[in-house]
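Next up is one chain by itself, shown in structure tokens, the form predicted on its own.
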Amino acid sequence: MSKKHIFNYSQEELEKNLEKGYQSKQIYNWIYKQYTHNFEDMNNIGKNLRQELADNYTFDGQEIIRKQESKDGSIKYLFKLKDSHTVETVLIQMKPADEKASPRYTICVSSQVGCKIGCKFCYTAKGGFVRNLEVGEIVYQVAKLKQDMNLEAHKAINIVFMGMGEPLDNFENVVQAIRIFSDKDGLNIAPARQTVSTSGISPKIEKLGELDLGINIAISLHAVDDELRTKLMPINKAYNIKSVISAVKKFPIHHRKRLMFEYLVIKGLNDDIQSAKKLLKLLDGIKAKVNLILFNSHEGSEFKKPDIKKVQAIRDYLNSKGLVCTIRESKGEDISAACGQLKEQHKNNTI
């Protein structure tokens, strides 16, 4: 029989799964804190219970395998899984550090290899979709950067799942990360500080409403019409702008957050104010943030980086109508900044 991957497994079950499960608070606190990944060395727990660790779990089954670090701070990962293939994630250094504080980071992690949805815009498409990650290949991306960068376990990150794949179509693993994520004997990273970024599948937006895990909730608009969307987002054919809406509605929200839109301006499609209007009526009523993302152009696209004067313009326009608005900064431009593209690049040994 072969072993599991123990980063599969919350804390409660391990205390189901093993002989002495009372212990697996000790266990979490050496995998997740301590950054330990063998039994061997958990010379807080009993013999024979590492020794059933041991036949039973294993903490093989993905490792990094190129890392490309940009001048702002960001870092790139590929890491390798067990079937050969590859997925991406990126800590994004957010704040460097100063006299007063120490850096802040958010890891943003892939959930599936490749993807179903399709967008036009996006560089993991090209790729298609190869299947689902597990619940510990999620969780492993960030226990094994917070590994390789040295960081503290009280350290305070933000996480977003925004890296390869639509977090909705692999729910109940990206759920079941979450929860573990959350746990305050592993990594401890509050809900709060969390972040589902997804396409628009309205049916699994209030699933994951009706959950009520505290977390945040980004979704990737990008158009105010469905003939645009359509064009950008496949997906639009069945969940359209309506549906969507409707769905973010029902979302629970912390009295101090609010509803995260993206939108990603592409030159000549939906920089306009014309657009930025259309966006106020359509989030009216709604405790919203729109986020502006400059479409960020790489090899093959047909979509253009938009003039940052007319993004500005979209950003001063809704604010000055009462809509938070913000440019979001781009991070790691000059590191295969699109997702996809380090995978892409190693695959054709171009790197």
Second form
Amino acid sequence: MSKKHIFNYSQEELEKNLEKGYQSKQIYNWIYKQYTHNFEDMNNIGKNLRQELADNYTFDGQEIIRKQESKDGSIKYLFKLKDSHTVETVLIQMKPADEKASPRYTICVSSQVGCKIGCKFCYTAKGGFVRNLEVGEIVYQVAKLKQDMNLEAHKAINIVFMGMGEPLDNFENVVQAIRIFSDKDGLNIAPARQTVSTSGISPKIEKLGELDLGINIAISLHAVDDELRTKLMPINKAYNIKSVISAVKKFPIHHRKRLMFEYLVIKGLNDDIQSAKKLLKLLDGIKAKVNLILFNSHEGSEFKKPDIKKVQAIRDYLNSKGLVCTIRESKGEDISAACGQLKEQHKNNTI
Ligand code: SAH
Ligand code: SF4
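Go ahead and give the structure of the form predicted together with ligand SAH, now that the form predicted on its own is out.
Now the complete complex, all chains and molecules, led by this one.
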């Protein structure tokens, strides 16, 4: 029988599966706080348990095969999975205004190899859909990056499900990964620091809301009328703007947080003030925050980056009307690590 990937299991599951499961708290501590990725070194747990772990579980199966650093400090990691498919994970560093303070980190994780949704502007979509990531393949992206960067265990980091894939299309595994990330004996990343970004699968948004995990949600809206949205995002045929808005309205959020709406600005398509006015109307009555993203171009793309002045005009208009709106600073563009630029790497162009 092949060994199981240890990162697939929550502390409760290990507790149930192992003979001396009550020590799973220590195991979690070793793996996620000490970054010890072998059982032999876990010297405060019994020899028999270490043997049981080594006989049944493994740390192997996923490895970093490339690491690229951007001028702005973002780092893109390429992971090879056990079946040789690859996914990318991006570590984003935000330098605080006070130079002496340490940077803040956000890890942008992938949830699938490829994506089924097929948005016209997205590079991930070009490769089609390959498969869902397992729980451990999601969890490992964060555990390994923290280890690789030597980040102190208690250092607070943020997670965004904005890498490759549609997280709500891999619902169960993403939810389990969120739970493992949140475990206080492990990575201890509070749900309030985790954000799921979705293209808008309405019933899944409702289902996620019902779980009341305490996480944030970001809706990739991008267009304010169904005609354009359907052209850009075919999923809009199944779940139109109205259905997405009504689903997200039910989503429970922390009283200090806002529902996030991402609006990808594409030259000549949705960069006018008329669209901004419609957006304002659409989000009326919702405690929302709008993130404007400038379209990032990639190989073979038919769209163009908008004029920054137009994007600023949208921001200023929305802010003047009381709708919180920021322009998302694009990170890692020079290494194709920015939003929508990630894709599975094929053998002929890896390393
Ligand atoms: N599938 C999810 C999460 C991954 S995509 C979703 O679509 O929300 C993360 C974000 O990158 C989304 O808001 C997506 O619309 C955006 N994006 C995709 N292609 C892009 C591009 N070429 N330029 C800028 N942002 C892009
Ligand atoms: Fe999938 Fe998101 Fe890309 Fe659309 S934007 S194809 S949902 S990864």
